[in-house]
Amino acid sequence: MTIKIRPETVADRKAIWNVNCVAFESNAEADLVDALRAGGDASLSLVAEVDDQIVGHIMFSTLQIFTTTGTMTALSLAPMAVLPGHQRRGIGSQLIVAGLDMCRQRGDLVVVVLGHPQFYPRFGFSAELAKSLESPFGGGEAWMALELVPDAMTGVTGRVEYAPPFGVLE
């Protein structure tokens, strides 16, 4: 099976929309990924495509950390979803490391998830990391940071607010 990952264009909305309802088994997630867009807050959509059809999908977002020093701008991963037929196969793996390696040239600092604590670590997320942020979702040991810089997060104590859209989740 050959996967193909590639930011997703105009044409893969239907089956982006369809990919989320279908694996969160909702449109909330759907909804949330076409509000994200709409508002200007999408900083890196990607999509899997195995044999032309499109399985899974990937978004990242901004978001800013408040601090009592200012405010710093980082990213939160989500959401992540793959066709349940196409699932534990490596596609969203694949979707995970494309996009912090695509994240991590353009220079961006710092992505938090709210995620499986059995997943995301593998990945260099750590719930450590984030326990000097506060979010709005609350999450224990799903709450998870990853530095894509080296030391971003060093003396980083703050709120974090993630783009309106996510509004729709708390």
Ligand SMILES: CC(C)(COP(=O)(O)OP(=O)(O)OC[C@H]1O[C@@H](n2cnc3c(N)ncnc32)[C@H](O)[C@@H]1OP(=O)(O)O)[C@@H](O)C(=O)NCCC(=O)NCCS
Second form
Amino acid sequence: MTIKIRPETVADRKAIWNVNCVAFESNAEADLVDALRAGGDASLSLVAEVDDQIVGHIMFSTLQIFTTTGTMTALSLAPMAVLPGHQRRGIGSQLIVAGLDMCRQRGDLVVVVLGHPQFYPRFGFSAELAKSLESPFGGGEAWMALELVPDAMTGVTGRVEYAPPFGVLE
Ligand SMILES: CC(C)(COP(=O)(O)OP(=O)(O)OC[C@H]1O[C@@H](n2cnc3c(N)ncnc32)[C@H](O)[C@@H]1OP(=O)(O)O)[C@@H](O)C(=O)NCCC(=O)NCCS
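The form predicted alone done, now the form predicted in complex with the named molecule:
Following is the full complex, with the preceding chain placed first.
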């Protein structure tokens, strides 16, 4: 099986909506992707293709961290989806690794995620690192952060504000 990871194009939007809808068994995340894109908050959106069919998608959106000394821009990894028939074959992992590489290369500093505590640490996400960040959704061990640049989080303590479309999921 050859998996191709590439940035989304306009022609992919319907397929991306479908992947999110089917994987989450709801329209909520599919609509969130559309709203993030429409609002200019989608920082990076990648698709995974197998046999020219889009089977996976990942989005990174911008968010703000309000600290006592100023505001820092970071990224949220969400949502991410792989069609049920293609799950557990490493496609989600490839989307994450490719996405983080691209974000790192263009100079992004920090990524946060609210997700499976067994899954995201394998890519470097840490619940310990996220303890200085106040999540609007709570999360406990599911609330994790990753430094794309060493020590990017050093001294950063504050409140995280997601892009407005995430409000609909609160
Ligand atoms: C999460 C998701 C994108 C992973 O895609 P994938 O292609 O199956 O991922 P990979 O094959 O690279 O890795 C599989 C890992 O995902 C993790 N995982 C997937 N679904 C999980 C779940 N519901 N609970 C806990 N871990 C889960 C497991 O740790 C699994 O690792 P393992 O096979 O070593 O046990 C996919 O399962 C999916 O679309 N799920 C529904 C939507 C969702 O929950 N998205 C994430 C939240 S934004």
